[in-house]
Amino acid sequence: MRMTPETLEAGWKAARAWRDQLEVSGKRLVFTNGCFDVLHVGHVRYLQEARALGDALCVAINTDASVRALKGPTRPVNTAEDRAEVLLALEAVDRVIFFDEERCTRAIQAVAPHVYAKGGDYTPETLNAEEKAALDAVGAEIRMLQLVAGKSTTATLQRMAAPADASRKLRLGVLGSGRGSTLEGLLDSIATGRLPDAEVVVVVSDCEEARILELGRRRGIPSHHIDPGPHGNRFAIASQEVACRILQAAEVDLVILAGFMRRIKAPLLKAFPDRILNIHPSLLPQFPGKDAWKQALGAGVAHTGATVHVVNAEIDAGEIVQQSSVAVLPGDTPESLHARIQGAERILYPQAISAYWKRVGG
């Protein structure tokens, strides 16, 4: 199909009749846009939270043209039928037309959609000027959705082009409040095999101030302050998804829980699915919650010990990766057992990573 100007806005007519005809049965249009130049399941899950907006999805892609001024001389990697087929092809998907500028402006103004969808790389702050002001004169809903951590076109190229025996190492984003103590243990054993063919890739804190900050920066690793929101240890919605955005941004596979003083809740559970790993100064589900070293002398318990679990929407109650045992000796203190216990995390925390990397992800 040679796509002129005429065809283009042919495809948009169609496309806000059939918008029309859904309103008149009380139905909502969904609209998103984007190259899809090599589909992969970011798209598909994508498409698939975007189409249980509405009643129905209109996917807006870019013409051939319109991918090489954005991506280069090399793309389009599928020519723009192609795409579309592909994209048709899904349930998900009720129609698809195209646009050939670098924005989809027009189309959006054309189509009038009543909800339009965006990955989560953006913001309604963030969106281009141009396209916010057509969204907010065709009373458009603006929904954010979340990008699928390590699932992106420009990752899968990457891969592709990577040669056969390359391996990838095992991206990690650490979350911490604190002195950095267990960053600096994961990275002293990367650095001595104890933790192989992995890396740390980016650092974010709740806390400016943080040490970890200061030990991600000297050691080059991206180091990113957020601010968690006013209300104690609570890490606020919104703060949640710009920590969402660092983190698939640095195409993170597991985020690691380093002394990290905030609830994870939905936006990043949802993002990272399974693939959120704290460590708790416990056996859990023994003495779960704040300063369990002292529940565990208080309780009178001969032993105590590490457990790594991965993080779910309650405190302390995820799967258990695994646990290291410590004796509880004749005249502990809470500062001599606690010390005991951190020297057995930085053991365990290690090797729970990667054995758990490699049953679900590596």
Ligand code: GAR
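Residue numbers count along the first chain shown, from 1. If you superpose the two forms and keep the largest set of C-alpha atoms that fall within 1.5 Å, you have the rigid core. If you're wondering where the values come from, they're calculated on a predicted model, not measured in any experiment. Compared with the form predicted in complex with this ligand:
With the core held fixed between these two forms, R51 has its Cα displaced by at least 2 Å.
Taking the rigid core as fixed, one finds a CA shift for F36 of 2 Å or more between these two forms. Remark: with the core as the superposition reference, the CA shift of I347 between these two forms stays below 2 Å.
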Given for the second form:
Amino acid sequence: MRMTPETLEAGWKAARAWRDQLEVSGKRLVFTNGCFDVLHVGHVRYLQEARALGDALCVAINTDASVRALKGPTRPVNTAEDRAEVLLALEAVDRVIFFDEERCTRAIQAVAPHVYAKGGDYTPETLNAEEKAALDAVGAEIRMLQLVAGKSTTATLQRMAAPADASRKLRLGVLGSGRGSTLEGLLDSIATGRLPDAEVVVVVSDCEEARILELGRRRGIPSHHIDPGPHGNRFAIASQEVACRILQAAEVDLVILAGFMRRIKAPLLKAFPDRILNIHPSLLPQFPGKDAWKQALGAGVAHTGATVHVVNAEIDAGEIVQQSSVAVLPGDTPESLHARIQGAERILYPQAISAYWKRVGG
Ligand code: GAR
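Based on the form predicted on its own presented above, generate the structure block for the form predicted in complex with this ligand.
And the full complex, kicking off with our chain again.
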């Protein structure tokens, strides 16, 4: 197909006629745009989410000249026709149109979608002013979708261009609310080679006074307090988004919960799918929730222990990675039992992180 201004505009016109038909049958057209040069799983998930915002999805892609102007002379890797063919093979994508400028303002004006989806760190306020004005003028609802950490065209191309970097270490981001003994254990394991080829690159806490932050700073690790928000024990969605940005900026591979006492929700779970681990002081599924060692004493069990598990939307219920058993001794107090469990945790956590990363990483 020759991409002249006329053929591009003919594509927009046809998309507009289709949009009008959808509207007559009470349906909503979602519109998004991008280069979609080397398709990766981040794109696929993004497009599925965008499609779910309405009843049909129109993707406007930059022409080859437009990609070159935006990304430099080595791009696009694939021609506009090829990119369109690949996109159209996805279940989520109903139609592809092209635009030649840097911005797709004119295509938005021509198609007048009901919903506009955009990925990344944008907010409706930080969208390009010209595109935002066009969207407001056609009455489009603007929806921001979070991108998946580590899944980007740039990262994909870098991996293809460079031989695997053998010196790259596993990058851990640690989230904790308390004394930081778990963090201390991890740092010792790294220093003594029990958790080899790993580094803690960032520490995050919801408690400004938590010792974990002081410990992180003393060890020269960037350590951030995030205000958890106004709702008691909850970790507000906006605060979780801040945590995502900090962890993504630090290029974290695995998020490690170290006595983090708030529930992790969609922004973090989506940005780090199957990449968040927690250690819990019991043999899950026994004694989930708070003060698991007190629950074990109260239940009169002979053995309890510690579990490393993948974090999902349920409390202490994700896939179990490894467990370690600890005896409950006669005369144990909550404190003595918790201390014995924490001793086991120090051995278990680095072991489980290493094993898990070998299985899912890289
Ligand atoms: C850990 O020992 C772990 O057993 C428990 O909090 C402690 C944190 O200590 N975690 C949970 O109960 C999670 N549900 P720390 O603040 O000294 O690292």
